[in-house]
Amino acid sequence: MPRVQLALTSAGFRRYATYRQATVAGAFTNTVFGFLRCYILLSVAATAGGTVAGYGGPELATYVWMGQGLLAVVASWDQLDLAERVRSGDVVADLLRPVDPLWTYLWGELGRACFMVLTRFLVPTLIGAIAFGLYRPQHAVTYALFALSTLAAVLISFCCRYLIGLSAFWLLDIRGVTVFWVFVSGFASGLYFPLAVLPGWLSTALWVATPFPGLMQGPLDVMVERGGIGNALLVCVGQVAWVGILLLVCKWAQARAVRKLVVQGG
């Protein structure tokens, strides 16, 4: 089984490695928006006494530039091709294969994420470090916790997008669900602004009752050591818990979807 997992991960890596021009264009776009967002937030901080919701200059720069890098790694806005395979009927072939489609897509996504870390994440982060200077963690364990938090963010994103793909079994056209997901996940994940700027009750509700902060805000808070190592551990534990919950929901939803599957002519 490990050989199958390795093969699927490698296939996911190679698939995205073929899109060289798209990778360069994406890294360039992330970098341009990184400059825009960083200057805006630093300007806000300058007019607010040097900080925004407890984030100083280096923390804000890290939040922006590493966030720009994580965009492609987490890929919360990139939908899987599952819905299209449901509409075309190709999902039948996926279900007949010896490996569960959930795990097939999962290992492919991990390969994609590995490629994005080496390209779309490193480029904006390095440019941001050169142009602005980023926050340097005070504890070596922070880097390991950031890696764990990022992996959990990738898995949370995958599970949510897999559930959106499964909705095609009932809806066929998932564009409405996708638009809603893009709006909510962007607002509630900390992509547009740190969640700490929201009212306390709303920020707490998002952290406790939804997986959204685990997509972006969690890894970024871990990297800037917001709240110390204890808070970083709490963030990682929460993310891992959401991964387990969402994987179970994916298995349950897939089982229900298969019962509804109707194949034309048979």
Partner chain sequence: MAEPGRLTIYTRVLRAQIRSQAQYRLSFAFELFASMLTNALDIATVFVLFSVGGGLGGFGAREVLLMAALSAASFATADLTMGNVDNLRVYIRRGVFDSLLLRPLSALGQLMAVTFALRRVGRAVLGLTLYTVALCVADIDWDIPRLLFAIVVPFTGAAFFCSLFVAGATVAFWWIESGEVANAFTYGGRDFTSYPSNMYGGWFRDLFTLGLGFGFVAYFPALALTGQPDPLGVPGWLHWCSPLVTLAAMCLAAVFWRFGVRHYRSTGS
The other form holds:
Amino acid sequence: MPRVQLALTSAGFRRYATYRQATVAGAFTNTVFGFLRCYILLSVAATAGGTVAGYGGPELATYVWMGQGLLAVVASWDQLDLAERVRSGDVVADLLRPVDPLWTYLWGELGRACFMVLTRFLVPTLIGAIAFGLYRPQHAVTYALFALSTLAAVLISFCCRYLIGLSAFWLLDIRGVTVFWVFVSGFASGLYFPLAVLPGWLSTALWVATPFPGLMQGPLDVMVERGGIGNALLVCVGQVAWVGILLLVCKWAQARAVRKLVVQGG
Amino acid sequence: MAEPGRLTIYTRVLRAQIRSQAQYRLSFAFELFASMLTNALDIATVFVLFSVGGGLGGFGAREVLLMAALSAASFATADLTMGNVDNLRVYIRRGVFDSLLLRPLSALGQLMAVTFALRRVGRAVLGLTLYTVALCVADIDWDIPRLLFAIVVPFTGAAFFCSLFVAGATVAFWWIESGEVANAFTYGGRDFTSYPSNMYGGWFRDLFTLGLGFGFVAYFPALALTGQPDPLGVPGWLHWCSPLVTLAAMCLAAVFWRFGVRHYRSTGS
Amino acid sequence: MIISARGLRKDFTVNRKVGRFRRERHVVSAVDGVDLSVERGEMLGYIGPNGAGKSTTLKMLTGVLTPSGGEVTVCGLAPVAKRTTLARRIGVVFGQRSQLWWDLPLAESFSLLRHIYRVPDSDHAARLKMCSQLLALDEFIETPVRQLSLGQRMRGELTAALLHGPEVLFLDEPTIGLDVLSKQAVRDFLAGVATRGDTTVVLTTHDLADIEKLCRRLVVIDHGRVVHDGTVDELHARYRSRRVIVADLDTPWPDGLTLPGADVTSVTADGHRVTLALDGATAGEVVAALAGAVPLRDLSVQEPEIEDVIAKLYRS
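Provide the structure of the form predicted together with the partner chain, given the form predicted alone shown above.
Next comes the full complex, and the chain you just saw is listed first.
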């Protein structure tokens, strides 16, 4: 990795590493929710004859606990500083730098994600493995695909939040957009329940037409080898395609925003 | 002129707060709508999971609805009145808490008034409506004690959650970045109480249901109203004890709060 | 005695980082045994360098912070135990905090405060009228507080602190960040409060001009302890701060020339301006001796600067 990108990434990492207490507090909360959701899903599975929508016990435990861990890594609920900087006008300084702010933010975000993987992802995953036992993938390649899928999930989340930040150029108050995003990304990403529980047409529509399942359900399905390696590859390809599309949209929206800034003076 | 009552003063402070918020009308409307949607989604989640096996913890749809609705009504009412007291940490960090302590009113009362968020009224209304519906469809052998209990219990549940909100906020006097820990018990408590407690297992179930008292928000009251025995074997008279448990929680929270205020270290100059 | 503190102290425990992961607990005394007694109607300047414990003392006197030790009463009440009762009898302005409602017009904040403090209508109206005349509030009283300039806001804060007719007024840095005109307005207003004599005022500040213009009595605190309590003149006497004579000469100051009862403190490079500090002799004697020794062109006598004295005090 060239030097600038490395510096940006490590800055993102170190920035979050200073919030030690918040990290502990967050991991604790993830753990409590892990127990809560895991027991609920296991109880549902017991009532329904052992599985929920084709997920068995270890798959459900993995879905819940790694899901709690991914929550902080993907961070779809935290907004980027960009929104605040657009609102305050500080964004002009970002646009004046020789590096495209899209990439500046992206590398910083990857640094943040790395830190979260080492802390907020590992802690619930370990606790879940000890308390409930998680699913053990059959193929070694699954781990690599899971890493790829998680990276794609981080990027999808980043692009969406970058777009929300950019929307502050046109909207006076982006709280509405933010609330809408939190709602949709929670429900349609499979955070509350596995998407396979939904009626077939609805879950298919979400997978095909929106990037949201790629935020959580995608990596988790890859990890529990749902539908085998073939499906895992399909999930990854879909995610990567969404990353490409969303990055292009970000570039386009940013160009419009810059033009608006230059023409109207902000 | 007669001296105005304490309540009137708080009402005035509250009205001022609402007037300030009303200046941002569009996002207010949006947030009102979105918060109702989230609440509806929480209930919908319960029923999505219900539909998978045709039951939750051995209870039928009417009992599950009663528990989920009671939890939603309690939490949303608490959230409306006290849900924002965890902003205390922001107030402490910015030093604004000082100015609350300098006025001749209770600091907690003022904190409630200045963090009051009217947009949450939608959720509370939705929760209470749902609870009424759940009461109507539930299989309840109505008598006077049950009627009184049914009226009281969403409010004792709300008071229970209020105590949690206050206790969680109080931690900020020592640990400013503690917000997420409190969430585990407030929002976690809401999720916990939305489902029958017998769905959980091991020490986790005992700790949350009996140790922390979450069973007394929705699970035990629903059993008391429908007259069903507890699959966990908790004796029937205990199902009626929600008001007492809430009272204990409120006392603990109040003591903790006073202790916290004494340990307030006003930061900054 | 309206304020009395004996052995007042406040300790904070802080975790200091030692190495990469270890932390050590330290106890820091922000206020370390302060004795203070203030009579009704006095106007007291309470000064000290950053972190000396000024604000912490003020917060203990107003019931915001619980003291770690010592005794304190304000208006005969224990501040923390009787916080809400005391709050009605004191007024507080923290220069960097606002007690006004950010999104509401000033007038609405005032009327809310009237209810909160349960002030009778007529008293409220009379005090508001007086304040708005002295502080020229009329031009911005209907503006939301968030749109006010700092100077306007401070005038609003002063009014808000006085509307319930407090017996003691605590002011923490009331002139910080204000422009020259606003500073002047605030000082004139406070001088007016002082001359009426029914309100006791305790003022902390960094701006010593505030103190010179307003306070006869001065309490200096450093490292949590009182290092001076007395009048401004007593402070000068104690630190032997001296009047200074600056003389402009037609010819350069002769090397090695001394005058009885005065020290030469500086001579400019060209030797045409000399500064002398009085040391025993009167200004008249020194001027006479000076006129006899060198051709004088111009001359001025300067009072000792309070800043210099305070700086000396902090350093010692």
